[in-house]
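As a starting point, one isolated chain is supplied in structure tokens, in the form predicted alone.
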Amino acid sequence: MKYSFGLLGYPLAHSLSPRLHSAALKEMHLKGEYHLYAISPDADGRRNMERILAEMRAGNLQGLNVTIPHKQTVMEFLDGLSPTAGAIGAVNTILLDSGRLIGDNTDAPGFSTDLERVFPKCRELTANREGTSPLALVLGAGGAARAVVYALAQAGWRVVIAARRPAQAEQLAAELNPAIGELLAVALEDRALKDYCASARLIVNATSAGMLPDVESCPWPARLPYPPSAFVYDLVYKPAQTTLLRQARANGLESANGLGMLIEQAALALERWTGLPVPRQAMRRAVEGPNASLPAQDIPNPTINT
């Protein structure tokens, strides 16, 4: 059998996906393709995603991943949603199923998995459900947010989400309330972060600040200081050192990018698709380390525009 995978998102041009899934493929003995699909966000993008679909739903298509900005608007055109997908209300794994297709999310799980790679700590800080659990800021409240959000409230940890319109952190409060209890949404800024920096003990960026080709921006406010024992986690793994991470770093705090993240959410999605376990190493290998031929930010990706 010949697998045929895909990514919908837009912009696609810098993915690592193809090298992540074409390594693991290879790994698995396995004949298959991996391709991206550019799709806009208006109406012309609407009428491709609805085709691409079809083709899945015909069976061409043995699993889709979804990044941004359709990791909430694909969810219309399913025909149902993992209890996962369903809680966090944002999906990036589309699973075929006897001809229907099913919504899932692995981003929350392979962000705790990677969380717990690069900070151990963190499960210390959340093994006395007792006590008082350690308090986590979560910049930005979109798709990715959503999943950080929910993986850290089911580990145990109390989360504030901050972002930059207030009204958008409040709706993803109330929205994920039922599912994991009480959050706390605050605007992204100083004066509305400062009462919580003394006790924070890790911060996510979950926005796209410092992304390629914006790479000077930054998240974190300018005037704040960082908070003295928090671990800085950021979801952007391109480029790999990030003004939040350099200015973390600068302040003695330990961080990590999200290409841990990445590879993790892709194995697990290769994993539902296939039904096979997936070789992790050789999936980090193919884009980091010296079996990778360019440097992160320098990977060429054909993109299938449709």
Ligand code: NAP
Contents of the next structure:
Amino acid sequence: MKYSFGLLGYPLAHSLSPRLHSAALKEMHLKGEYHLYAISPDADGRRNMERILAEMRAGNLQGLNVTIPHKQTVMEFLDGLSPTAGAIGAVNTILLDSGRLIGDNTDAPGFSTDLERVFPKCRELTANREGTSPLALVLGAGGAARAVVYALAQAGWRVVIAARRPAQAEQLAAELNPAIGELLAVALEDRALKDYCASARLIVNATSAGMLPDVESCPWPARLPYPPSAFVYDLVYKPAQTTLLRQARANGLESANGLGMLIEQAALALERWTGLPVPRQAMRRAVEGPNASLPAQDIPNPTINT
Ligand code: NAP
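Follow the form predicted alone with the form predicted together with the ligand, if you could.
Full assembly next; the chain just shown is listed first.
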């Protein structure tokens, strides 16, 4: 059998997904291709999205990933959602189940798994459920923040969502509250953030600030001291060392970028599509080793833009 997978998003020129999936398929001795479907967020894009989903329903594609800006809009075209995708309100993986398209979300478990890898102490912090839950600050309230906030709350963190538009943070908290309990929302510039900072054990950047080409940008408010004993996780992985991570290290804080989450969410999607264990190390080598600098079109499997 030759597998056919793909990614719906826009723009997609710099996606690492073809490289990750090609490396895993090769290591698993499976034949397959991973296509990039650049679907614009307009009426033309909508028609293209419906056409590609029809191809999948017909069995010509075995799996799709979904990224910005379609993680929420794709849901109306699907036949069902996994409990995780339903609770988060966003889909990053589509599976075919007896002819039905099911939306799932591997961003949340991908984030949790990588957080435990780079910050093993988080287990210890959340294990003590009898005391006060540890406090995490999540910066941003967009699509990625949904999955991160859900994952943290499920793991037992008290979560403060801080966004530059407080209404966006409040809306996210209100939408997730029925599924996972009490969440707090503040503006990034709100003085209350300073009070939360004192006890924060984790800061997660779920904004796009600092991502190439905007590398000087930093989501952390300029005059706010960093919490003395927090771990800093930046979902951004391009560049590997963001301004936020540089500042965190300069303040003596441990930190990690989001490359591990990217690998883990991709591996979980491939596991769901094939039912087989997926080699994370091969995926990591593909995006960290000498191949990592190759342009997407030079990787072993072809990519197709529609
Ligand atoms: P999104 O839905 O567009 O949300 C972006 C959020 O960042 C919004 O709240 C936005 O606020 C805020 N923001 C942007 N620039 C900011 C700035 N300079 N200061 C403060 N807030 C700012 O995007 P997303 O899907 O959530 O993705 C966010 C980031 O996570 C991206 O860099 C993406 O590549 C990364 N990501 C990584 C992984 C991974 O596996 N590592 C997975 C998913 C996403 P406004 O709405 O006010 O603009």
